[in-house]
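Here we start with a single chain on its own, the form predicted on its own, put down as C-alpha cells.
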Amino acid sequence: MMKENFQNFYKYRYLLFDLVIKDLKIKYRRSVLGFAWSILNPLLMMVVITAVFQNVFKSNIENFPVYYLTGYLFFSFLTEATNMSMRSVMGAASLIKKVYIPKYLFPLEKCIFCFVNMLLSFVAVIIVMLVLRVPITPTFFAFPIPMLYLFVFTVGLSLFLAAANVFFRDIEHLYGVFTTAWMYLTPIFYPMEMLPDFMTNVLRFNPLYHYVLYFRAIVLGNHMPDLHSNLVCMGFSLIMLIIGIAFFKKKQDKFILYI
C-alpha cells in the first residue's frame, strides 16, 4: 500500500510542481516589488510591533525584533497554509469533476507554496540579525529542523481541515476565531516569564509553542534543543500527520457528492 501511494505521488510530482509555480506567479503578478514583498512584509510588521511593544508597553526582551520575527514567521506560515489548504479542495471542484487527480495534492500544494514563502521571509530574520549585530552562531544553520517539524504538522492539519470543510463549511469561520486564540496562546510578542504557572502548563499542549521555542533556541539562544524537545516536536508532527492522512483518506471518496 505504501509503495503504491509513493508511486502515485511520484507520478503526479510535475503537476504538484506546476501548481506551486502557478500560485507563486499569481501571488506576485502585477506587483512592482514581486518576491521582495515576502521579505518586506515581515520587516514592516516587525517595525510596527517593535515600536508598539518597546515604546508603549516598555518590553525589555533582548533583541526583540528578532524575537518577534521568529514567532511571527512560524505563526504566519501555519495560518496561511491551513487557511489556503482548507479551501483548496472546494476551489478545485471544477477540475476534480472532470479528471482524476489525487485530491491530497491540492492541500499539499498550498503547504509547499506557503513553505517557499516562509523561506523567502526568513531572509528578513537574517537581515535584522545583521543590522542589530546579533551573532550568527553554528546552531543557526540548524534552522531547517524546526521548519520541517512545523511543515509536517501543518500538512497533517491542512489535510484534516480540507476534508472537514467539504462537509462543514462553517469550519472556515470557526477556524478564524481559533487561530486568533492560538496566536495569543503562543509567545510570539510577549515573554514566557510574564505568564502564571498554570498558563505555562497549558502552553505545553500547544505544538506551535514547542516549534517556536526550538526555533528561537537555535537562532537566538545559541544552543541545540535536547532529545526530549526533538521527540516532543516530532511527536506532535507525526500524530497530526497520521490523523490528517487517515481522515482525508476516509472522506475523499465522498467529496464529489458535496463539492
Second form
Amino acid sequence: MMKENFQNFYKYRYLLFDLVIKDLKIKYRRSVLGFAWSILNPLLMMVVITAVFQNVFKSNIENFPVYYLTGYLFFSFLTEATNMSMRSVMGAASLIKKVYIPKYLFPLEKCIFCFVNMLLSFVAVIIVMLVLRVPITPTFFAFPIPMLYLFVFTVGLSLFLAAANVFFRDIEHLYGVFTTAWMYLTPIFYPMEMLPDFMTNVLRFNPLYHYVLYFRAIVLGNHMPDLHSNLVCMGFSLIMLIIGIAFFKKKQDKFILYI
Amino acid sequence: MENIAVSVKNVTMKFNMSKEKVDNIKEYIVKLLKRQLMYTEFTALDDISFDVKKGEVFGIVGLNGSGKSTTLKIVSGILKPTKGSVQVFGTISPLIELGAGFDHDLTARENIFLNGYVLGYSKDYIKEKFDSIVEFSELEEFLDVPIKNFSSGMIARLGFAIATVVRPDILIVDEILSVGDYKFQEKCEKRIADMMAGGTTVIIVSHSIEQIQRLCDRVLWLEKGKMKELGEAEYVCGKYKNQ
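Next up, the form predicted in complex with the partner chain, please; the one we just looked at was the form predicted on its own.
Everything in the complex follows now, all chains and molecules, and the chain you saw is the first one.
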C-alpha cells in the first residue's frame, strides 16, 4: 500500500513540478517588477513596521528590522500557503471530475510554490542583514532546518484545510479570523519579554512560535537550538502532517460529489 | 484470471441528492437544529457486475441517465463506488473528456506537456512523442498560439492526439468519435482500429447503436442503473433496437 502510493507519487512528479512552474510563470510574467516583488514587498513592510514600532511604541529590540523580517517571513509563508491550498481542490474541480489524478497534488503544489516565494523573500533578509551590518555567522547556514520543519507542518495543515473546505465553504472566513489571532500569538513584532508569564505558557502550544524562535536563534542569536527544541519542532510538524494526511485520505473519495 | 482486463463486481453507486446543497457550517447547523438535514439518495448504478477480457472490444449502451458514463468513470478511477469493487489489470487511457487539463492561457506546445503530465506520462516520453502528436493533430502552424484562440474542433484534435499517443492496455472511449470533421473522425477510428488490432482492450460508450454493433464483441445494456442485458453484440444490439 505504502509502496503503491510512492510509485504513484513518483509517476506524477512531472505534473507537480509543471504546476509549480506554471504558477511561478503566471505570478512573475504578469507583473512588471517580476521577481523584485518578492524581495521588495517584505522590505516595504519592514520599513512601515519598523517606523511604527521604533517611534510609536519605543520598542528596543536589537536589530529590529531583521527580528521582524524573520518572523514575517515564516508567518506569511504559512498563511499564504494554507490559504491557497484551501482553495486548490475547488480550483481544480474541472480536472478532478474528468481524469484520475492524486488529489493531494493540488495543496502540495501550492505549498511548494509558496516555499519558493519564501526563499526569494529570504533574499530580502540577507540584504537587510548586510545593510545593517548584522554579522552572518556559521549557524546562519542552518536556515534550511527550521524552514523544513515549517514546510512539513504547513503541508499537514494545508491538506486538512483543503479537505475540510470542500465540505464547508465558510471555513475560509473562519480561518481568516483564526490567522489574525495566530499572528498576535506569535512574537513577530513584539519582544518576548513584553508578555506576562501565563501568555508565555500559552505560546508554547503555538507551533509557529517554536519555528520562529528556532529561525531567529540561528540567524540572529548565533547559536544552534538544543536537541529538545529540535524534538519539539519535529513533533509538531509530524503530528500535523499525520493528521492532515489521515483526514485528507479519509475524505478524498467524496470530493467529487461536492465540488 | 490472466486473460481478464477489467473486473467489475457488484458495483453500486449512490449519490446524495439534496434539494439544496449544504456546503457551509452555518447552513449545516441551522438545518441540523431544524432537523431538516435529510438526503434523498439516488442510485445511479445498482449491483453491476461484468468482466472485460483482454483484447476484447466491449460496448455499453443505454438511454441518457442509464449510468453509462458513471460506469466509465468508476472503471477509470475518477469515482469510487459506494459498494463493490473494481479491478483493472494494466494501464488505462481514458478518452472521457478530451482536453481535460488544458490551460487555456498556455500555448498548444505548453499544453501538450501539461496534458501529458496529467495523464501520467514522463517528460522524456512526451519529448520523444512530441512530433507525432503534432503531426496527428495537424496543428503545426498553431503550436505557439494560446489555445483560448483555438476552435473546439482544434482542441478536440489536440486532446485526442495526446491521449492516444500511448498504446495503453485498456482504452476507454466515451462518445468522442463525434468530434471534428468527417476526415478527422475517420482518422480517429483508424487509430482506434489500429490499437484494437494491436491487442488493446477497448470499452466504448456510444449512442450510435450501429457503431457499437460494428465495433464491439460484447455489449452491456444498462437501463436506469440496472443491468438489462449482457451478451454478444449482435444479440444485445438487436434487442436494443427492437425495444
